[in-house]
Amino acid sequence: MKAKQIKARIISNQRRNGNYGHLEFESTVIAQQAQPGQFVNIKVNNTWDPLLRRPISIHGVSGSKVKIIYEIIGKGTQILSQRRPGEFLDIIGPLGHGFDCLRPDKSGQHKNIIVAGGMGVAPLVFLAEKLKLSKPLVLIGAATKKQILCLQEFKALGCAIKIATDDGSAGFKGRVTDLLNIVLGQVKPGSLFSCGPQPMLKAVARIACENKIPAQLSLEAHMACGVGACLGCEILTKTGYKSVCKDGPVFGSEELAW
C-alpha cells in the first residue's frame, strides 16, 4: 500500500539504556499497514533545521500505536529525544519492503533463526512477533552487555535467546556470527532473518550460502528522501544498483553483490 504523510501524536517518549530512546506515536493508518522490516521517515521538529527527515525502523505495533527505538547520536535524534507526549510529529510511512514472514514450521523440525546486531535488533522484535508460533531462536550481538536491547521483549514472545558480546560481559564471548556458526551445528535451520551492521550482514550472507539456508537481510543505510528519488542509498546487487529505502531495506542474501 502507498505510504502516507501524517501528523502523528506522540504517546510516550522515554530514554532507556543510556543513549536509546523508545517512542510511541498514534497512527491507525501506519499501524494497520506496517510490516516487519519497514520504516518511517520522521521530521523531528517544526523548523527546517535539520533539513532531512530521520528514517527509523518500526519496532512494533499495538492497536493504533506504532513503536520505534532510536539511538541518540546526532542533532536530529537529540531533538527527537526532547519531544514530549501530546506533541505531533510529521511522519511518512510505512516505507520500504519488509521481511517475507514465511509460514512457520509448526512441526518444530526446522528453526527460524533471527540474528540481531546492535541497533539492528529494533525491527526484529516486530518480526519475532509475527513468527512467534514457530518459536524462533534469537541471537543478539553487542559490544558489551550494556548495549543489549529488547531482551525482555523477546522473552515475552516466548523466543529462545542466545547472547554474544565482544567483551564477554554476557553470554558467548565473540561475534554473533561466530555464535551463529555454533548454533547451526546444533539445530536444523529453517530461515535466517538478520539486521545489523554491514560487516555482520555480509558474514551472515556467507554463512547462509555455505549452509544453503534461505536468508533475508535488513540493511542499514544513510537515507535522505526515503522513497528512492535521491539515489543516496544505492547498493550493488547482482541485477544492478538498487535503493535500500525503496527496493529494501530487506533483501534476499542471494541478491546482494558484496
Given for the second form:
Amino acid sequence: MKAKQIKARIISNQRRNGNYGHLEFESTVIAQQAQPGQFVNIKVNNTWDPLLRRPISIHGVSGSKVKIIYEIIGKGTQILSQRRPGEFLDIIGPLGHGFDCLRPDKSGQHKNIIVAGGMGVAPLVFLAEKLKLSKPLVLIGAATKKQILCLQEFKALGCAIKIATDDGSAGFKGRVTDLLNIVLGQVKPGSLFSCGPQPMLKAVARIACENKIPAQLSLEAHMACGVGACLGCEILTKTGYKSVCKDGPVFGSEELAW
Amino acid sequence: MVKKKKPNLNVKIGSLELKNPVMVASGTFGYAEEFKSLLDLKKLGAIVTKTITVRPRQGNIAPRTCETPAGMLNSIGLENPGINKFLQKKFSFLKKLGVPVVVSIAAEETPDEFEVLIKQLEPVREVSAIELNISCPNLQKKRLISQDSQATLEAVSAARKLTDKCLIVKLSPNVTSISEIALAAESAGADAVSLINTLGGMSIDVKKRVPKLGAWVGGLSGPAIRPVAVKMIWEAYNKIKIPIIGMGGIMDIDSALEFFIAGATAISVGTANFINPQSSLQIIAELQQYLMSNNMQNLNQLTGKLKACKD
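Could I have the structure of this protein in the form predicted together with its partner chain, to go alongside the form predicted alone above?
Let us now look at the entire complex, which starts with that chain.
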C-alpha cells in the first residue's frame, strides 16, 4: 500500500440527514488502491486552525471518484462542510489496514453480518459492495429514524437490512446489538463486520466471543500523524499497544484487550 | 548576465556534516519508514529517531494527543521497543537511506542508563550522532535532568566520555534560564544543543470536566510555541558558542528563517510532519531561493544575523 499526499478536486459536497456531509473528490491514486475500512486524512483548510488533519473513512469509490461521509461535530468538519465543488483539498491516503474480505464464507451457508452504528455505516457500504456476492445481512442502528444513513445504498447492493432505533421510530426498538442477539438465533452466522461507537463495538466483540463468531471491528481514534509515526492513537491489544491508524483501524475482536 | 552561484546549504555540527540544515525532529517521524511513500527521505538533512530507552516502553494511557489552538498536546510517554529491538528491527531501514541518522536516547530512571545506550550505539558506524533527550515532559518525573544545570553538566559529561560521535543535548523550555542550562551542556562537552522540547501543557474537556489527555498533562508543540522557541534560541545564541539546532512550531520557510536569524545553525521540523509531510523538503528548496535572492553564499551569513534596528 502506498499512501500519497495529493491535492484533490472536490466534485460534490452535500449536506444530508441534517448534520451529515457527503463529499466526493477526484483521485485516481486513492480510488485505485482503496480497500474497505481504510481512511483518508484531510486538511480541511490551509491555515493552522484547526492544526491537524481529520481522518475520515472511505465510503466508496467509483472510477476515479472517492466518497466520504462525515458528521458535522466540531470546527474541522464545520469547515469541511463549507468547502465547495471545484476547490482542492490536501488529502493523504489511502491509510490504515482495512477489513479482511477474504475471510468471510462465500458459500452462502453462513451469513455474513454487518453491524453499523450511527456514522459507522460509512465504511460498511464500501465493504458490503465487496461482499455482495455473499449477500450479507446488514443491521443498522441509530438514535432515531432520521439518523439512519445509507439505507438506499445497502438496498441497491441487494443486502437484506434490519434496523434498530433507540426510540423505536423505525424497525426494532432498542440497541442494534440487542437486534444482533435476536438475529443470531435465526441465522447461521459467518463473520461479523462492525463499525460504530466504542461501547457498541465492545458489545459486538462480547457477542462474537460468546457465540464463537469471528468479528472484525473498525475503530475510531483521535490521530495526529495518521501513518503510525507519532504513536498517539494507540490501543491496547493482547500483544501490546498498536496504532489505530496503521495497524488498524480494523482489528479482529479477539486481538483487542478492552 | 552572470549566472548566480547556487548557495551552499552545508552545515557542520561537531563532527556531523549535513548537506542541508533541515532535520526532522524526534518523536514526529517515527523511524522514517512510516513516511517513505510520502516524501523523498534522501533529501533530508538528517533524521532524528523516536527516543530510545534501554528497556521497551509501552507509553502512556490513551488519549495521548489532543488538538489545541494552533498546536497540539501529546503525552505519548516515549513508547519504543528498547535499544536491542531498535537496532535489530528499526535501524536496518534507516541505515540504508544514506541520510545522517541521529539516535535520540533517554534515561527512564537514572542517568546511568545513558551509559548502556551509548555503549551499544558507539560501535554502530551508521549512527551519525546521538541526541540526549534529557527533557521529555512525559515521564512523570518531578524534575527533568535539563531543569537543573548541575544534573545537566553531570549527565552530559558522563556521556561525552563514552562517545566520539557528535553529541547533541535536547533541552526543555520549562526552565527559568535556558542559557544557564545551555552553558552547562556546552561546558560538559556537548557538540550542539537542540532547542526546544515541548512546553508543559494541559487541556480540559469542559462538558465532562475531565483532562483531555489520559496522562492529564503533556507537551505542547506546533505554531503556538514558536515565539517561545525563537526567544530561547536567541537567548542561548548570545551565551554559547556551540551550534544550536532550532525547533518549535516550524511549519514553513518563514518560520524556519526566524530560527536561523535568531541563531540556529540547523533546524528540525516536528509537528509539521503530521500536517504536511512535505514541509521539510519545501523548506530546503525555499531556503536555497532565499539565500540566492539575498546574495548569500552560505548559511553562516544568515545564522544569528538579527539586526538591532530597522533600516
